[in-house]
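Given next, in structure tokens, is a single chain: the form predicted alone.
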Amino acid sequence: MTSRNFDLIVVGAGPAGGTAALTAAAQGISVLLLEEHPTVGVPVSCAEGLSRSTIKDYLDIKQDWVSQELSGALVRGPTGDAFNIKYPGVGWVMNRMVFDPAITKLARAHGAVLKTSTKAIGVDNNEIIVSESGIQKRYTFKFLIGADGVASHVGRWFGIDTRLSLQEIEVCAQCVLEDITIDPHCTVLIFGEEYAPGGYAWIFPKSRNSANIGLGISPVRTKKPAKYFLDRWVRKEFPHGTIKAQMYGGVPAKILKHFSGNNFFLIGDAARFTDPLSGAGIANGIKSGVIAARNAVLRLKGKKCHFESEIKHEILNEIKFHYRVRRVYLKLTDREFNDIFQVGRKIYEGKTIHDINTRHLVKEILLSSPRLLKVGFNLLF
């Protein structure tokens, strides 16, 4: 019979929650991991891209978690012109249906208890109330980590305003497309109003003939739904492709004033740690999960924790800069996008790189165009 009392309860078994449960359980404390869906890793609501450099000190990626190794990108601008970025070993397209369960399996091997089909529905003092396969139950915790995604309830239960305005969200549509011919080691990034107003479109290869094909748009830039742009793109460029799955969702682009308290932390999308410029969330989910678990254990042992300062150094400083860049990005026209495209081509085309410094790139872009400098300087600096 499962105990009803745990040192740590983690809500959500995605990359953030799973990594938190694994890290904490490996240090010998009792951990309960709650997942509302029947199967960890399903459904997938993610492009599944992960950069090697962002998690090199946090998690070793196993080959069987990966759909495809990546070695570069093709960048396409508003006019249809394109250039290649050669970046050997840049990262992977993950298989989230394998990766997420693998992390929770490792957590269980260290003693964590996993409960699926278990939805957290409230907090009452040091108890979490859940609907477990339709039956209401309570579990006692000493510390709680909320990793329950963009629609996080945990934050609201602790009085944190996690609401998102239209300016603080990207609306995404994606499909898994098969029977197409693509470069299996190269992502494709497409910019311009025709494809994704206020965002960008992507192709993340899963094999030589299949990919995650999707886009994110800003609702402040268009009234049309993301599905409209995705359907139009697929019909135009992949008329013979076979759609195997479709998914829709939102990506937060907000910075919370608070994401922790005396007995809880928020991590991953629940804490709005998604990159507001790229929409990438797996890496910061993993990083925040590891950081939160380490510091939760310190709290439980009566020691000083450094959660806020570690998050600031490892995640928030970059997010805040990218948030300012996004404010400029949302004001750009296709003409200005094309100027940016030409700067990118000048910097990257024909070269092999091993790092992309966003601050340096933004500086080069602003200095390249009086129009961009005028738009961007005040918002960024």
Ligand SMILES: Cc1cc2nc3c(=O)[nH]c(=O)nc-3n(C[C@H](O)[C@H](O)[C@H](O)COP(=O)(O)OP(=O)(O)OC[C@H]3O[C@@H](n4cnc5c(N)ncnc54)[C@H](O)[C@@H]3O)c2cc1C
Contents of the next structure:
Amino acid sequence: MTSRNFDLIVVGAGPAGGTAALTAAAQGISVLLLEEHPTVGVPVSCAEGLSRSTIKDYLDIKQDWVSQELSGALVRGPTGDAFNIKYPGVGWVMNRMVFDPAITKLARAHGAVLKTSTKAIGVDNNEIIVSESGIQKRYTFKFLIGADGVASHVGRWFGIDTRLSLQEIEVCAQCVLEDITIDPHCTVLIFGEEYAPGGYAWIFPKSRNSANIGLGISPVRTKKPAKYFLDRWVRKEFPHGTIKAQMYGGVPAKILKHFSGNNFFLIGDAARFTDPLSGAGIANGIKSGVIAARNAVLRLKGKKCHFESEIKHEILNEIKFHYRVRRVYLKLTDREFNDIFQVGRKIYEGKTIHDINTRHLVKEILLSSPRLLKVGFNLLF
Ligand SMILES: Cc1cc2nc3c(=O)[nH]c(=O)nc-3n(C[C@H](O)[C@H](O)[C@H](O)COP(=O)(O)OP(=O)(O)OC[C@H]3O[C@@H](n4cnc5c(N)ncnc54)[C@H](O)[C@@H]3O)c2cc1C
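Please move on to the form predicted in complex with this ligand, as the form predicted alone is already shown.
What follows is the whole complex; the chain from before opens it.
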């Protein structure tokens, strides 16, 4: 019979929660990992893109967790122009149906207890209340990590306002499309009002003949639903493709004032650690999972903990900068974005690169056009 008392309870078995459970269990403390769905990694609500540079030092990616290796991107601008970025080894299109369960399996191998079909429904002092296959139960924790994704409740239970305004969310629609022909190593990113107002559209190849095809839009830029743009795009560019699965979801773009307390940390999407520009959250989920687990163990051992400062250094500084860039991006017209696109083309076309530094890129873009400098400077600095 499972014990009812744990050093650490982690709510949510996505990349953030799974990595936190793995890191903490590997240090010998008792860990309970709760997942509301019957199977970890299902359903997939993600395009599964992961860049190598963002997780180096945090997790070794195994070949069987990956659907495709990526070596570059095709960037399409508002006028239909396009350029290629060659970036060997840039990253992967993961297979999250394999990756997410693989992480929890490793956590279990280190002694963590995983409970699926178990939804956390509240906290009462140092107890978490769950609905376990429909039966209400309680488990005791010394420390709690909330990794319950974009629709997180854990933060609110501890008095943190995690609500998202229309400004602070990207609304996404995506499908898995088969029977198409694509370059399996090249991501496609498409910008412009026609495809994705206030966001971008993507093709993340799963194979030569299948891909995650989707887009994110900002509800402050259009009243139309994301599905409208996706359906129109698929009809126009992939009329013979077979839609295997469709999903809709939100990506947060918010900076919380607090994401920890005496006996809890929030991580991953629950802490709004998603990149506000790209919408990518797997890497920051993994990073925050590792950082949270290490610091929770320190707290449990009565030692000084550095969670907030490590998160600031490793994650938040970049998020804050990208948040400001996003505010500019949300105000750009197609014409202005096309100017940026042309600068990007000048910098990247025909070159093989090994790194993209956003601060450097933004500086180049602003300096390239007096008009952009005016728009950008006021909002960024
Ligand atoms: C359409 C779309 C495309 C995306 N594409 C990318 C991409 O290409 N690359 C990228 O890096 N990011 C992408 N993201 C973002 C990425 O999916 C998330 O940032 C990432 O999954 C966050 O990981 P997480 O562990 O914090 O949360 P999640 O992966 O959401 O995991 C949270 C887990 O908690 C569980 N849970 C929730 N509530 C409870 C509860 N009360 N009790 C128990 N369990 C609970 C959920 O079932 C889930 O398993 C995309 C998002 C969307 C919507």
